[in-house]
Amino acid sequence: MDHFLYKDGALFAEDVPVSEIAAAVGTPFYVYSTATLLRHFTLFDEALEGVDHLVCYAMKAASNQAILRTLAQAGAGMDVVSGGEYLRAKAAGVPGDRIVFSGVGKTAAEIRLALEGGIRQFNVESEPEMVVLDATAREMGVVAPVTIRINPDVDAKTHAKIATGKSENKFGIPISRAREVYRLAASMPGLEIIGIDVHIGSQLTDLAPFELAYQKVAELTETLRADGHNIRRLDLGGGLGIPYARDNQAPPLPSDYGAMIRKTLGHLGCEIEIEPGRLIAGNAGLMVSEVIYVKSGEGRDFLILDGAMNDLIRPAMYEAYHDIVPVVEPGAGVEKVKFDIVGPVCETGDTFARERLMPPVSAGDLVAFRSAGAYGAVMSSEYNSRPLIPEVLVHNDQFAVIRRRPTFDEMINRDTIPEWL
């Protein structure tokens, strides 16, 4: 569910007409719904009610400070994967003891940054990282709380580029080596083992891979406790998918996910962390674009938009599907026609959809990409010297620009020309 609905023939973001935002900020732009963000966070929080838990929003999905502060004020922790994300979370007002640091390539500088500013835990991904973390913590005279990310060799049955739990993926330590790696960690005075971490992938639409992975985590917990480790926290990652196409079968509900966690892990008495990102932010955002031209080609017609692959790269990168709808609601019974929907970037890959059935639209009309709140703005770039597009947050009948569009001068003046030129 989201809060982007047609009212009296016009698409609204909560109680604000999308066309009103377009008139104020220009196109293309992203717009997020506060109500949708909070609803989706609450669904996860309530799914684990009665269990000692923390919902840590995976901020790589959408990391604008206004979004982070909205969720943090509702009680969310944050899952970060870089020093920059850590600082962004702190700037949004998230305390260090509610920040989890994940990622395979943490540098000594990033580790130091988090130890100085406060951290809930490091999700350690490799033995070399463990050595650096131990040395840095001892040098600073502190002890770093750690979970170790286990790769359970479970096929998440998702897109190959977002699968993380198989043996050939770069993430985590093979579960077959878990006991020896935990022994190594226990020998390091700069580390305190607090639990186990696992994350098998993104955009999962079936609970079966989760359940298989969590059963392996439950068995490993018992084994590690028998070895003398105080396993008291289980970080289960994120990955629950969203329905990008309105006619797709809906993925499992957070309540079903919570029930499965209770069934597989509830007997262990551990604190549970989950790290949803896409399901919180995905359906909470639209990208809105204007039709520049309607072009007739050889055997096909094109909608050429002012939004491009640099603004929303998911279709080019993942062959991802987004519903694309007119901002003015089409009349009942309007016959749809097929379009290739493309952007102005000089790449054939700058294609959002091929032979997509759409109501007829004209140059100057607005269209909205649904389910664009996750991995949209955060993955955008200035390719073709196109400025990053604005982000807007709606709250009831109010809206605010939370990232403005830079001017061409600002973008160009970041370059420095050597004095020999």
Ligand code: LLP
Second form
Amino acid sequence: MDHFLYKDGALFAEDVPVSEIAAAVGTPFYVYSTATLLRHFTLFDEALEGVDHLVCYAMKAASNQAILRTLAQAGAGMDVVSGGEYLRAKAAGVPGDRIVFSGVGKTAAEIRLALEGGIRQFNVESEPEMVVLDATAREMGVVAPVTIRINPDVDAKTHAKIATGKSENKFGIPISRAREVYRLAASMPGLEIIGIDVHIGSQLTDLAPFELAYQKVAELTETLRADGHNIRRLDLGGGLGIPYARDNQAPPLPSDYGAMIRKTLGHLGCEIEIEPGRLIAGNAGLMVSEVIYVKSGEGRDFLILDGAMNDLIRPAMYEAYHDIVPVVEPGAGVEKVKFDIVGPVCETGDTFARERLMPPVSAGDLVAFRSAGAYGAVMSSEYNSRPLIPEVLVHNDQFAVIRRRPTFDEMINRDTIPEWL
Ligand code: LLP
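Any chance you could show the form predicted together with this ligand after that form predicted alone?
Up next: the whole complex, starting with the chain shown before.
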């Protein structure tokens, strides 16, 4: 569910007409709904009610500080994967004891940054990382709280580029070696073992792989406790999928997910952390773009938009489907037509949809990409020297630009020409 609905023939973001934002900031742009962000966070929070828990928003999905602050004020923690994300979360006002640090390649500098600023825990992914973390913590005279990410060798049944829980993936420590690695961690005075971490992939539309992984975590908890480790926190990662195509079968709800967590892990008395990203931000954002040209090709018509693969890369990168709808509501019974919907970037990969049936639109019309709130703006680039597009946050009938469009000068002047030229 989201808060982007047609009212009186026009698409609204909460109580603001999308066309009004377009007139104010120009196209293309991203727009997020505060109400949708909060609703999705609350669904997770309520799904774990009664269990000691923290929902740590995976901020890689959409990391604008206004989004982070909105969620943090509602009680969210953050899952960060780089020094930049850590500092961004802190700048948004998230306290260190609500920030968990994930990621397969944390550098000593990033570790130091987090130990200095305060951290809830590091999710450690390898033995060499453990050695660096231990050394850095001892050097600083502190003890680093850690969970170890185990790789449960479970097939998440999602797109290969976003599956992480199989043994051939680069993530975590094979579950078969967990006891040995926990023993090693326990011998390091700079580390304090807190618990176990697992994350098997993203855009999962079935609970079965999660359940399989969490059962393995439950067993491992008992084994490690028997080995003498004080396992008291389980970080279960993110990954619950969203319905990208509206007519598709709906993925499980956060409440189903919460019930499954209680069933598989509730008896252990551990504190539970989850790291959802996509489900919180995905349907809370649109990318809005203008049709520049409608070009008739051989056997197909192209909608050429002012938004491109550099602004929203998911279709090019993962063959991802996004609903694309006109900002002016099509009349009832209007006959749909087929378009190839593309951007102006000079490669064929810059195609958002092929042979997409949609209401007829013409040059100058606005279209909105739905479900673009997660992994949209954060994955954008300036390819083809196209400035990063603005982000806007709506709250009831108000809207604010939360990242403005850089000028061409700002973009170009970041380069420096060496003196020998
Ligand atoms: N925790 C960890 C350790 C992760 O690696 C991720 C996502 C999450 C949590 C959040 O997963 P989510 O709830 O959002 O599924 N760019 C891709 C998705 C990459 C996901 C990477 N890791 C896309 O556009 O589909």
